[in-house]
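In the form predicted alone, a lone chain appears below as structure tokens.
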Amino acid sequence: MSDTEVIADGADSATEDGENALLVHEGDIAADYLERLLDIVDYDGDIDLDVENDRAIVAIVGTDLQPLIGQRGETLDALQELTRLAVQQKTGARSRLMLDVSGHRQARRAELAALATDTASQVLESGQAARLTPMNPFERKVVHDAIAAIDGVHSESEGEEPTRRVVVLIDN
């Protein structure tokens, strides 16, 4: 009897287990390097663990962990870089996790999708392209993700950082 199965969309199962067990385990290690993280600075949050889109979601969940996100988010993109090369650390390979805290990244994508329809909104309706504001990696692709289910506008990056802002264009 084989270890694999195959199943309806020709994924493996045994791999795609694999994988997911990988992806446990950084979450894992980023929940114990928070945990000492949290105890260090005297804050009370729970760890949340997830594995969503192929990444690792680690959630500190809690009240009065504003300091955690910081101002537009930098302390909390400077967490996730952290954790991130703790858990590179200990595993030996590049981390992709997704570090949020308090709801700040999924208020956010909330945020970022409204603004990225008004703006394509927008753009169908003057024929002109629209420069957003700049933007760290993640917000940027919340908004590529949202103008490409839009028909008739596309979205490009440009400039560099920490100025790289997306344009939505109209299409041709």
Given for the second form:
Amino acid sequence: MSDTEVIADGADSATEDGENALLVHEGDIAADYLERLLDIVDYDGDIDLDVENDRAIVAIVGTDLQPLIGQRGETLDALQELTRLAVQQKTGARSRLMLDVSGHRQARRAELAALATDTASQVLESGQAARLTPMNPFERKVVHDAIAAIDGVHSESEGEEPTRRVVVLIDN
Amino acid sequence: MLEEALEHLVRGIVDHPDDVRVDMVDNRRGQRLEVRVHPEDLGRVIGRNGRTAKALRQVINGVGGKGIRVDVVDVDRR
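The structure above corresponds to the form predicted alone; please provide the structure of the form predicted in complex with the partner chain.
Next comes the full complex, and the chain you just saw is listed first.
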């Protein structure tokens, strides 16, 4: 057997409403699905469950889990997609759960937020729009959110997947 | 191991988990995993524009099946 264990910390609120209960349930289904996978491929990992911004957050934490992340997080995105489908199969409703492995998304998010801040200062200084490298939808959203919080600039996406990218522009 | 992993991943997303079968096929063109499901589940395993099949392939390649093809076999078409 594996050393996988499930630590649920989203389910202990007594005032939890139906919506929240559903999200906690989503996390439980996802944890079962992922735990069994870790078992089969013999990876050690703990599964942390949480609910954040009306979304179930499922995090696999462990060492040597890079294979589950893959290049540019492609394997992580694929596994998230399958996990959402597994949840939908059981609940009958579409899931927006977010899967993270060893803090990959969190680290990437911090990196992207810093990139957004740097790019915004550049744009404010030069008055010229800046085009960022192509990113996946998750990454673009992080950049858009960061830019939206900065006065004097705004952002748009341009191009088609997989080379869709964020452009940062100066406000008129 | 890879067969079992793929079988588990597919079973979790279909209506008829007991009808899921995965076989490793080894020939001179390399290795591939063949997935067979209940005909009603075919669309689900392939997904829109092959999105789900691609996700299955990506995960299997990630956990050690590098270069191994994953094919969803249409059982009606023998």
